[in-house]
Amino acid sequence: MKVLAFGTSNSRNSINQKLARYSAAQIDDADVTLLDIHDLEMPIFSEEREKESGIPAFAHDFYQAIGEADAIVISFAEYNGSYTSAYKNLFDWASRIDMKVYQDKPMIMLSTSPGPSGAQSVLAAAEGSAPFFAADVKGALSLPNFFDNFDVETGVVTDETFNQKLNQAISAL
């Protein structure tokens, strides 16, 4: 199976990135990519932009790796409550191309920050909106407390509890 995983901060130290890349890892006979949107940053989208210069490649290069691969392992960055800017452009713009952004690929959402919440806002929000682009959402999963509860050293999440129910999510892939 091919498992394409990325967090959605751009920050080269994201720790969305590190729960994405955990999580991915613990699906069976994946071939896991990681995606790193530091890498496709671009222009903030506008239709004037879309006018004068067409969509970036970079658009073009993030929903053919949605494309090819089999199943979707994302994790979601919360700032201010919502999705992070650079996580929105990359997403406006691949709309552009066809609204049906992951192309009904199965997929788990997964959200984490260093505090309480989790980032669940951001991770309801990319819930509900799942359907409007062909996401197939197998498991939707918040891990609170970051640093209380993912080794960093190891890259391991030590939560338990969390772990169940991703194993769970990654069995109805």
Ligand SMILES: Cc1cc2nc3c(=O)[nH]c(=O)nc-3n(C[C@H](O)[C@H](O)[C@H](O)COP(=O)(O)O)c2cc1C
Given for the second form:
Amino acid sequence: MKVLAFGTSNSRNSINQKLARYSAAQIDDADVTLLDIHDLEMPIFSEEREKESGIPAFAHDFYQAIGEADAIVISFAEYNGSYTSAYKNLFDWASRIDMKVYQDKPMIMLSTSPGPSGAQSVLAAAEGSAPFFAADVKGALSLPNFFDNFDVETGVVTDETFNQKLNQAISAL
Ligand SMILES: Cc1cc2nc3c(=O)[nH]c(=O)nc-3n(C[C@H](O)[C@H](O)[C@H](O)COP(=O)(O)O)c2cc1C
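Having displayed the form predicted on its own, please output the structure of the form predicted together with the named molecule.
Full assembly next; the chain just shown is listed first.
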């Protein structure tokens, strides 16, 4: 199974990137591609820019990477209760290629933050809007209090409840 995994943050030390990497690695026999959305940074979307210059190649790269995967693992970082500007911009550009950005791929949606909410607001927004963007969500789970529940030395989630739910979601892929 070809798995595309990424965090939706452009932080160089993203905890969501760590969670996406760990979670994808739990999928047996997966060929995992870890995408760094840093590498796909584009000008802020505007309809005028699109008319003048078209859709940037990085948006096509992102859309194609999803299309080539058999399954997707995304971990959503939350800024002020919502998406990071980095992911929103990437997603907005990609949605101009095809509103069905997720192309009916089975996916696991995750989120984490250092606080007790575990970025549940953005996760709920992503899960709630999934049908509009052709995301076949097999599981949506949040890891609260990241630094209490993730061993940064080994890159492993230590919260067994999360791990059980993750395994359930993986078996539904
Ligand atoms: C501008 C800004 C807004 C934030 N808003 C939230 C928030 O609404 N909810 C939350 O749980 N964490 C919030 N945080 C803390 C982030 O969860 C934390 O920075 C986390 O490390 C971001 O994920 P990342 O490491 O994958 O980038 C915010 C951080 C920043 C810089």
